[in-house]
Amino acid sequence: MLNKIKIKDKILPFNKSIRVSGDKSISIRCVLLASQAIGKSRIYNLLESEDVINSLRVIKKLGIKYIKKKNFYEINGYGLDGFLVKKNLTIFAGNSGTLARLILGLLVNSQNKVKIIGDKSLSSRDFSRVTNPLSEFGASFSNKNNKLPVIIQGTNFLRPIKYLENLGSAQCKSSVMLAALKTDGKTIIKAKKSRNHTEIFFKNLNIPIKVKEKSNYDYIEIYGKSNFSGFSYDVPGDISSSAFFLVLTLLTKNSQLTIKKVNINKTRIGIIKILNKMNANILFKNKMKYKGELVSDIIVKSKSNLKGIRCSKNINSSAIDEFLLIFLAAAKAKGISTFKDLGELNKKESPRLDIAVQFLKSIGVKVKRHDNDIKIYGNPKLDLKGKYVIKNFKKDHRIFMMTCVAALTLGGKFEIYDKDSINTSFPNFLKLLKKLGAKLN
């Protein structure tokens, strides 16, 4: 079967309710922290995507047993020194930068060398942003050009560090936080604002941590070495997965959608803040706190009078995985939308900023770019008639899903390759599209 889909019809109006898959960021953290706990952990609604399944395979290679039962995964951990690292061990992180970078933080005390490898996309990404601070703890690294494969050699003589994270990368911050767990003494982190799931997890598990939130940076203190007990966790829906359906609904006439039980952590809802500033009307209903995370139903209605926005760069980190969709909304908005300092987009699974600009221009949207700043000249009457073939985007799952939303809302005849890329983060994406009435060939 060819690894592509064809879309030739816009989606018809709908009024429905769905639930998206479990949050990927939280799912991976659940697996890794359960591997470090003492005793059994139960994880419900774990996202069964390639990135998360690879996380389970990695902890199994490191001596941690798990089993899938009826509606949860049970992971049996042996504490902070519980990994059994065999000689000449190689572990595969697939496409997941979160997994690859966070597992390095957990291997800083490994007595044997471990080789981390990934797929072609992950192997093109910069790992010096984690190997540099982790080496300050005392771990040793061997790699070429700061890319995968990376070989780590841990040590028994870890020392706490002071670390400045100024990229707004939750992966880098979390890798250092996990290394700090294994280190006697106090590690101090000054981190540019980014998603804070790891901090919330630490607090929920009673790991000694102090967090002071400032306007642009958070100050974090972690006290190691402190073991913690196994836990139970029900993973809420993923806001990044929900985002595709938010924009699909906004751009589909006479439509309304309710997305149930989604994680609306304040560090993750930048897309909703941006879209509402563009004149959307996205509402939260049935809000509740679950183990430190805010969870809610999200209600969105179609909007024909979206307006352009001057987007503050201070909000970038809380919408970094959703900008492809924000650009799509801006293409249909009235007026000019301005976005700045988006270089981090090109450090994702693909050079997303480059590809997004290329895609928008290919469908007739006027875009001006200067370095990592772009202006999108919106056209509320944008209605495509031509044929479009979308391929050679490095199998980036978010590029694939964004172009599906574009095809279903803007018209034209689309042929989109690499549909299997969704297995990385959102395997039932196409199934949910069909539930809403999308015709996919």
Ligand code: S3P
Contents of the next structure:
Amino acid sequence: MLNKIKIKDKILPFNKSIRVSGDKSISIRCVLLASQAIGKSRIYNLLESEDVINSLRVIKKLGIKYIKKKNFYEINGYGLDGFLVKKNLTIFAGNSGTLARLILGLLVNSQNKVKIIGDKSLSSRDFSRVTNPLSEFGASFSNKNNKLPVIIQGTNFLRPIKYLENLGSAQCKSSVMLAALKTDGKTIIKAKKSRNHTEIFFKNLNIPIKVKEKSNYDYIEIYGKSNFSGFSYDVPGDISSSAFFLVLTLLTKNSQLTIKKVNINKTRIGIIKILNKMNANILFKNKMKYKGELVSDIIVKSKSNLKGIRCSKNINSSAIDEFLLIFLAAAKAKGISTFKDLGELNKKESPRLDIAVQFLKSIGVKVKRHDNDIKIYGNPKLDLKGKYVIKNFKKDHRIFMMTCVAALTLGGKFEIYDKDSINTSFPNFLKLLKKLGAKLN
Ligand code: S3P
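Next up, the form predicted in complex with the ligand in place of the form predicted alone?
First the chain shown before, then all remaining chains and molecules of the complex.
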């Protein structure tokens, strides 16, 4: 069967309630932290996507056993020194930057060398952003051009570090936090704002950590090495997966959608803040705290009078995976939207800023770009008539799903390649679209 879909019709109005699958960032952290706990952990609603399955395979290769029970995964850890690293071990991180970068943090004490490899997309991404700080702990690395494969040799003589994380990258921050967990003494991190699931997890597991939040940076202190016990965790829905349905609903006439039990951590809801500033009226209902994370139902209705936005760059990191969709909303809004300092978008699974600009232009949207800043000239009457073939986007799951939303809301006839890319983060995506009435071939 061909790995592409055809979309010829806009989706018709809908009024439904859905649940999206578990949060990817939290799922990967659950697996990795359970691998470091003493005893059994139980994880409910773990996202069963390739990035997370690869995380499970990686810990298994490092000697950690897990089993899938009826509605949870059970992972049996042996504490902070519990990995069993065989000689000449190679581990495969697939498409996942989060897995590859976080596991390196956990391997700083490895007695044998471990080689990390990934797929084509991951093998083109920068790893110096984590190997530099991890070398300061005392680990050694060999690699070419700062890319995968990376070989790590850990040490017994780790020393705590002071680290400035200046990219707003939660992967870099978390990799260092996990290395700090394995290191006696106090590691001090000053980190530009980014998602804080690792910090919340540490607190929740009683790992000694102090966090002071300032306006642009967080100051974090971690005291290693402190073992912790197995835990139980019920992963909330993924806001990044929900985002496709938020924009789908906004841009479809006379529709309403409730998305149940989504993680709405304040470091993740940039997209909702941005869309609401553009005139959307996205609401939270049944908010509750779960182990330090905020979880809520999200209610969204169609909006035909979206307006442009001057988006503050301070919000970038809390919407980092959602800009493709925000650009789509901006293309349908009245007036000009501006976005600044989006260089990190080009460091993702594909060069997303380049591809987004190219895509918007190809569907007739006026876009001006200056370095990493872009201006989108919105057009509420945007209604496509042509035929559009979307391929060669490095199999980036989020590009595939964004173009599906474009096809279902803007008209035109679309042929979108690399359907399998959804397995990276959201295997249920097309099933949920069908549930809302989308016609997909
Ligand atoms: C993630 C952090 C972000 C994000 C990625 C998941 C995480 O990457 O884009 O999808 O789980 O820590 P960066 O740390 O590179 O910004």
